[in-house]
Every structure is written in structure tokens, then in C-alpha cells.
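A single chain comes next, written as C-alpha cells; it is the form predicted alone.
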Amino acid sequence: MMDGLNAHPHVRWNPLTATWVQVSPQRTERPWQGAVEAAVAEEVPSHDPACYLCPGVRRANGETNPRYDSTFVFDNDFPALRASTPAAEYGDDPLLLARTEPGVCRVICFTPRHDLTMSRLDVPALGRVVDTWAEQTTALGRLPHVWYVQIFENRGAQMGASNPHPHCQVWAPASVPNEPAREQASLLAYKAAGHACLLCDYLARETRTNERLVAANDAFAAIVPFWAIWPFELLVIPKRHVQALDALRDDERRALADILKRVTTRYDNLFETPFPYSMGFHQRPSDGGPHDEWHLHTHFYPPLLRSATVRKFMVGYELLGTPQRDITPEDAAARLRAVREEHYRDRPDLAATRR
């Protein structure tokens, strides 16, 4: 069935957001005359005294970073949300509504090494990052004005990351953001219809065929979702029904570190370049409810389309109509499976050229 479908334009349903995505596989045949990005330079020092995330460097607010040797967490010096924001509303007209939004914004440095990435960290170091994510989920989720803990990483200048030091951000607002709120509505509706869990059922279907499965271990699976929008989008799903990062067992945290290293290494190996992406976790709200409908998962949204210099833009029909993709999810999964999990920079045949 999929072979016939993949030969023609079609739409696919995203049950997590209750939206459709347009798939146009015939567009891969068109010659590319669009924007071509400049190749990204790879030579980055292990410590940069001008980097405000490196150990011992003075930040813009005058504070000096400690000589940290693992992860380092601090309140964002230029936060999008502030805990001290006073309560206020504007709602005289139902078409003109606004309210203040308190919250907390933090930065998590993965490592003191300025020149590493998630794909280049070893699993124990990544495990410490996962532990920090879980700790921040608990600590911020306990604050009375926080209803959601959103952890995300923008990697690469193409995704707006101005600093190459390996780090992520945590935004903890007083309401559930749009995307997880839409997913929550779908998860609740699926459960209300008499099913157990939307993502448990979806994972079971995907692991029966392995058509879109990229990598897996005992606790997690990485899948190009059937409804993917971005060219090499991935969904990382825990095999156990678990609601949040701080509910993962110790062995599951190590397994999450393992699968994240493996998929980001595959990304880098696909075009032999530091692969840009936005990555983030969706987990249950921190409003005190049990939220049994929730199933923790990780989204990877990478923009590279045909090579390290050609990216996908969300423009035109995608902004005004429906999101659209050219490479089918099945093709993207096959291409990611075909690359190895040894990082290209560690290959002996390339090491000599980098000396």
C-alpha cells in the first residue's frame, strides 16, 4: 500500500497535533535553484575565553562562570520570562486578549568543552546531562507559578544558535505552551475514546514493521514519524509508558543518553557535517495532576534537505496552508539507517587528514 501511496502526492494525519501534512515525493526530481548555505567551519577551540558559556569566563551581567567540570546551570541573563512579572490582564474585547506571563528561563551547559556536541560527548557525560534535565524538571515544576517545563536545544547557526558551546535552554512558563497543549488534547481524546495511550500504540505499530525505525535500545526507539514535516525529523519515544523526564529510572536515563548520542551521530554522518537541528522534550504539565494520558517524547527538527548546504524553509503554502515535505518519511528513515554510528570525525581514514 505504501509503495503506491509514495508514488503520488498525498496527505498524512498527525494524531499528536490533529493536523495534516502534505507529502509530495515527486518534487525530489526538481533541480535545486534555491538558497545554498555556506559550509559550516568545524574548527572550534576546546576553550574560548570570549565565550560566555565557558568555565571561568565573565558573562554580560558581570558574573563569572565557575570552573565547572560537568554540567552547569544558571538563570538566563536575558530571559524571555521573569518570575517577578506582576499579574495583569487585558480583556475588554474578546478579540483583543492579553495577560502577563511569569516564568523562569535557564541555560544548561552540557560540558566545559567548547568544541563538543551531543554527538561527540560520551554516554556517561550525556547521562549527566539527562540527570540535569530530570533535576530541572523536578525543581522548576515545583514552583507555584510554573505549569510546564520546556527543555530544548537549538544546534547550529541555521537554527539560530549564536554560540557553538554545547548547551540547551529551559523555559518554564505559567501556562502550557501551544504545541504540548495541542498534543495533550489529542492524547486525552485518544484515551477518552477507550484506548490506552496514543504513543504506546503508535510505537507498537512502528516496531512491528521497522519501516521508519532508525535506532533502538532496551528503553527507547528513534523513529521518523509517519507524519514527519522536516526532511529528517525524528521522534524518540520511551518504550515504557512514562510521563516526564524525572520519572525515568536510572537505567532509562542511561538508555536515553545512548539513543541521543546514536541519532545525533547519524545526523552528522549523513552529510559529514555538524548537523543543525532544534530538539526538545514534551512531557506532562507540572500543575500537580497525574496526567496518565501523557507519554514523554523527544522531537528532533533538522532543516537540512539535500546536502549540508541546502535547507528546508517553511514558506508560502506551508505558512499559509499546510506543512509540506518532499522526502518521504520512509526514505528519510532508510537514509539514516544506512549511515553508521561511528562518528565520521573518528574514522581512521579521515583522522589522518585532520592532523
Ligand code: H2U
Given for the second form:
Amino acid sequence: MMDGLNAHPHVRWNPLTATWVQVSPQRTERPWQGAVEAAVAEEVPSHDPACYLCPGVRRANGETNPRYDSTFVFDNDFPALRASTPAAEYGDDPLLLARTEPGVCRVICFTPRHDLTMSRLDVPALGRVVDTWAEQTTALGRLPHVWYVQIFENRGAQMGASNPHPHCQVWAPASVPNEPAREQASLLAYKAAGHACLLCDYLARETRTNERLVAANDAFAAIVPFWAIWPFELLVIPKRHVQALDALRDDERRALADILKRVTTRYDNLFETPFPYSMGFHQRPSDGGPHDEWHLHTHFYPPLLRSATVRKFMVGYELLGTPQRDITPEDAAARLRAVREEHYRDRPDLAATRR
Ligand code: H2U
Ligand code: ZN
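Could the form predicted together with this ligand be given as well, to go with the form predicted alone?
First the chain shown before, then all remaining chains and molecules of the complex.
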């Protein structure tokens, strides 16, 4: 049905966010004279006394981190949301609407090791990170003013991470943020049209063709979505119709750790560099409803385009018109499938065969 699609500039539909993406495969050959990223320093110590996330170090607010040996969660010292914010609505003019937004912001350190990344943590350690994400989903979701638990990781300076220490953030606001709210509307509309689940059905389509599948295990599949915007974007979908991180069974949590390690290793191996990205989970709101329309998933949005030094920017037509990509999702999936799942830093002897 899709034969010949990539021979022409075309648009693809994103059924999750109900938006289009422009795909222009013929542009991949254009010369690049734009910005070039600085190389990333790879030699990082396993403990850095100047790092505010390392065990035993004093943070900016004067508190000292415990000598933790697994994950470590603390309230963000510079939170974007505060639990103490009083509820208030402003303005009866529909063109000038505002309201206060109470909430909680936390930081989760994945490990005491300053030098590791998701790709280089072992699966049991990453499993403890998954457990912590699930615990935070439950604990924050229970707070009366919290309606959504948004977990995300900014990895690498290019994506705005403030520190190489492996960590993520949790923002738990009093309303559902834009992106999951859009997805929720699409998931609900799909169900209302008489289907079971948009992502269950999408996963079934992708498993039939395998064109965009990058990795899979018993419980999860990682796919470059048909409608991807970012060059090597990934969508990690649980095979079971499950609504949230805290609803995952133990075996599924281990499987999530396994697939996250495998896809982030593929990322790092692609250009043999620590691969920057923003990643995060979309799950049901924490308003107490069953939300059977929801299907938990993980988005990876990495900016690197054709090498460690050339990245994609969202500018011009993308900001003012429609997001656009040059390399096709099918190409990106093939390139991610072609690299190893053994981290390049663990196998210097393979250097010659990796390219
Ligand atoms: P990012 O790398 O994604 O920016 O996350 C780091 C967070 O850590 C950031 O939100 C917080 C910042 O506010 N932080 C503290 O809570 N305490 C500190 O001592 C420094 C940074
Ligand atoms: Zn550190």
C-alpha cells in the first residue's frame, strides 16, 4: 500500500497527537554549512565532589545527599511547581485566561555512579530505576492536587541537561500537560469510534511489517514511529494494554529495563558518542479514573541527525508550519537495527568493524 511513498515529498499523520509531519527524503543529500556541535567529553569520574547529585555532596540549597547506593529521590531545590500554591483562576476574558498551577517537582538519581548512562547501567540497576518511576507515579499521583505524573530525562548538554550524573526529573502538576492531553483526546476518540486501543492496533501493524521495529522483548517493542519528527525518534510500547508505570508487573518492569538499555546502547553506538535525547513516559492521569483508553508508552526525542556533530533544529517552516524530517523513519530504523547492542565503550577491540 505504501510502495513508492518515499520517492516523493509527503506528509504523514500522527494519530496520537492529531498532527502532520512533512517528510522530504530527497533533502538528505544537501550540503551542511550550519552549526556543528562540540565533541562530548567522555572521560567522566565515577564520583565528582563538585556534582550536586553525587552521594555525600552538598546541594545548592545546603542539604547534603545521603551516601545512597541505588536510586535517590529528592524534592527539586528549584522547583517549577510548588505544592503550597493556592488554587485561583484569573480573568473572565476568554482571551486572557490564567490559573495557578500547584504541583511537585522531584529529581531522581539513577545510581551513585557519576559516570554511567542508561545504556551502561546493568539491567538489575535499571530495574531499580523503573521501580522508582513506578513508586513515584503512585506516591505523587495520590496527592490530592496532582493530576498527572510526568517523568522525563534530559540527556546530554545539547538537550539541556545540567549535569552528566544519570538522573531524571518528575513534574507532577494539577492539570494534564499539553502533550498527554492531546494524546488522551486521540486515544478516547479512537475508542469512541468502536476500536479497542490505538496503540495496541498500531503495535499490531508494526509487528506485521517489521519495517520500523528496532528492538523487542517479551513485553515491549521499540519502534521508529511512522510519524516520527526527530531523526532517530523512538516509541517504546508495552505489548500488554497497560495504563501506567505502577501497573506494570515485575517481569514487565525487568523487560522495560532491558529494552531501555538496548535502545540507548544502539543510540550511543550509532555515532560512537553519548547520544543526547529527551525521553519520558506518557501514562494515564492520576485523577483516580480507570482511564482504560490509556496505553503507557515511552518517547525518545534525540536531536542528532547525521553525525555526532550535526543536529536537527526546530526552526523556520517547522516552527511556523509543520515539523519536517529528511531521513525517513524506515531508514532511521534500519540504521538503528544495524548497530550492535553491546556498548562501544565496552568493546574497544571492535572499533574497526563497527563502522
Ligand atoms: P536537569 O539536568 O534535567 O536540568 O535536572 C536537574 C535538576 O536538578 C534541575 O531541575 C535540580 C535543578 O533544579 N537541582 C536541584 O534540585 N538541586 C541542586 O543542588 C542543583 C540542581
Ligand atoms: Zn555525580
